[in-house]
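A single chain comes next, written as structure tokens; it is the form predicted on its own.
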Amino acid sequence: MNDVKDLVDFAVARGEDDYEEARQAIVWQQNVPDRFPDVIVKVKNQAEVARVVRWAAANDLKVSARSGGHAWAASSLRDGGVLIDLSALNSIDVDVESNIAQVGPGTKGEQLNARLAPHGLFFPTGHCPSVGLGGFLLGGGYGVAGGKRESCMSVRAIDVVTPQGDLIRADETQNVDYFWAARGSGAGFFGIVTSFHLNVYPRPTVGMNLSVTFPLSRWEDALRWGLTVSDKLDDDVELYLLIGGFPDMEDPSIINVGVLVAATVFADSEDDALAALHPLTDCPVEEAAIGDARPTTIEEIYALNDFIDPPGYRYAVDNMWTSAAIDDLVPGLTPIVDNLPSPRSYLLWWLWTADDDQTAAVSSPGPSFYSAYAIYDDASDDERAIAWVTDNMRALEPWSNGVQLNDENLGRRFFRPLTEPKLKKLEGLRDKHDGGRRFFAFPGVE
């Protein structure tokens, strides 16, 4: 242990005074799993990452990495091995001529877009502002103003530390196995990305949001309407339906319990945005309250998501992708809605796009995404909240095509994190590049 402390400024082993504080800080939320790395280290640069990986190999220790700590299931927190905290790797370098940004994995979404905004640029980061870019991109996340395309497909290259402790560049022309896997394999990746090279885009001129609310008792009607109206929307419209607790549109500090259907679009003009949202203004469901379209910004979306998923709470989350018909799903969704474990808890349906791009590991076997979020503040409710998400999603497995990484629950309910062909390919690449299994695989596998 003493020799790793010669490599970095901060390293703490299990049993030492500062260990539990460091372990708790790894996870963004308050429900920290009972998993205990042998050693936690904090690094300042990619050279330190490489040295720690080589030290782990010399001491026959497995390795995991943490970027922002926002993955609900705390995938970076494992039993045994070395946990490398990358949060200090948060540099941002923008080339405005080529529209390429080089960012560290510890960079938060709001930090990147604050840096890009003065240049008239943006990147589709995670919807919660504190999400780190590392886990978000590795996990194939969908971003703010990103439409129905995974943000990891905007990664042009990565700098990565291999299982042997070498630092390499990977892109579509070199070290292509790492480049394929880094875009979508999440906690199953067999390396540590120390820098992402990203395409960044012209910042949207106009953003508009339109919301429709329903009483909780009309959730099935609202969902059926949402599925129907989604076919009339352009791909640039981001549409979701939330059943349970959500912030009041006039005063987000107030939590309503009901159904919220919300659509956001970023366009070149207000007229274009209003036209894109127009299908939502016609809802035949009784008691539907259709709001007025109103301007919004990326920063306002960050703030809204901090009200929906606030810091300082305990969370239990699980999800599925499905192509099943709504009639098949309603019997399994009903117990989720009928037994919300707290006023803030909710079931989320999100319209994304089924994607089987063979150039990357990312798997979105949709088109519909359903996720259950238990949000509460008392540790005595852990068992009930975890059972609510886990048992209900397990009951829906016959209709599930897989799970979305970072919003999953693999440690408690392992279900396909990638399509079967891509999972098989990933394991083959792991055998090829990390035959000694230096890096942890998906939770639930190890």
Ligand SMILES: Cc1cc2nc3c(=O)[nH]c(=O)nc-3n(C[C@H](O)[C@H](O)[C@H](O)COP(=O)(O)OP(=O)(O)OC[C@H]3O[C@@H](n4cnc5c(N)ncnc54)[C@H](O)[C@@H]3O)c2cc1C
Contents of the next structure:
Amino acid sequence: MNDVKDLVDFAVARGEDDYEEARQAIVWQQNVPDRFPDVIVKVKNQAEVARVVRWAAANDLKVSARSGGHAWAASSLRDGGVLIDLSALNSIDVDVESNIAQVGPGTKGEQLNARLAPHGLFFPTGHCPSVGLGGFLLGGGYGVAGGKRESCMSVRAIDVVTPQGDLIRADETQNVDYFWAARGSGAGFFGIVTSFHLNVYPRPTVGMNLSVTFPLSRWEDALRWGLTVSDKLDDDVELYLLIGGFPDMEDPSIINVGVLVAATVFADSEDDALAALHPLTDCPVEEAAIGDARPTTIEEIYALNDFIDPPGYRYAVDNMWTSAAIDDLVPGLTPIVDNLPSPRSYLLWWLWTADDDQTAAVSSPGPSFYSAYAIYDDASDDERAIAWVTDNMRALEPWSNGVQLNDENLGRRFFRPLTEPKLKKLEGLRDKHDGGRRFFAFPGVE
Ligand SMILES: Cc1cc2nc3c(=O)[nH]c(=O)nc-3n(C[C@H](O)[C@H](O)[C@H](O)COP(=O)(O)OP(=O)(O)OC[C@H]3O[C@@H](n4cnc5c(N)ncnc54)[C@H](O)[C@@H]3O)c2cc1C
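Other form of same protein, the form predicted together with the named molecule, not the form predicted on its own:
First the chain shown before, then all remaining chains and molecules of the complex.
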């Protein structure tokens, strides 16, 4: 252990004074699981990452990585091994000629967009401003104003530390196995990304948002209507439905309990945006309250999401992708809605496209995505909250095509982290590149 302290400025072993404080700080939310790495280190640059991985190999320790610490289930926190905290790897270099940004994995979404905005550029980061780019991109990345394309598909190249402790570049032409796997295998990736080279895009000019609310008792009608109306919306419109607690649109500090159907679009003009949202202005459900379309910005969406999923709370989350008919799903969704564990908790329905791009590991076998979020503040509710998300999603497995890795709960309920052929390919690549299992694999399979 002492020799790792010669490699980095900060390393703390289990049993030492600062260990528990460092362990708690790894996880963004308050529900920090009882898992205990042997050593936690903080690195400042990619050379240190490589040295620590080689040190781990020499000491027969497994390795896990942490970037922004937002994994709901704290996947970086494993039992044993060395946990490498990459949060200080947060540099951003923007090349405005090529529209490529080189970004450290510890960079938060809002930091990247704040740096890009003066150049008239943007990147589809996580909706919550403080999500780390590292875990977000590895897990696919379902980004703000990103259209229905995973943000990892905007990765042009990565710099990676391999299980052998070598630093390599991976892209479409070299080290292609790493490039394939890093775009979508999430907590199942067999390397540490030290830098992402990203395509960035012209910043959208006009953003508009329109919301329709329903009483909680009409959640099924709202969902059926959301599914119907989604057929009339083009791909640029982001449509989601929250059943449970959601912030008031006028005063987001107020939490309503009911159903919120919200659609956001970024377009070239206000007329185009209003036309894109028009199908939502016609809702046959009598109790529906249709709001006015109002201008919005990426920064406002960040702020709203901080109200929906505020820091400082305990969380339990689980999810599924599905293509099942709504009639098949309602019996399994009903206990989720009927037993919300707290006023802030909610069930999210969200629409994606069911593409199956073979060029990357990412799997989004939708088109529908359902995710349950328990948000509460009392540790004595942990068991109930965890059971609410886990047991209800388990009961829906017959209709599930798999889980979305950025909202995974695999340690408690292991179920199809990738589509079957992609999982098989990933495990083959793991055998090839990390046969000695230097890196922890998916939670739930250790
Ligand atoms: C409030 C909130 C809002 C969210 N909104 C969205 C959203 O809009 N869209 C979306 O897609 N997701 C969203 N997420 C989920 C989020 O993208 C994932 O939890 C993601 O893993 C977080 O990345 P991180 O770097 O912050 O997390 P971390 O906990 O640091 O990392 C998660 C896992 O990724 C792996 N990992 C991280 N960095 C590296 C690296 N550099 N090299 C190798 N492996 C690494 C590790 O296995 C690690 O356990 C949200 C999460 C929260 C808490």
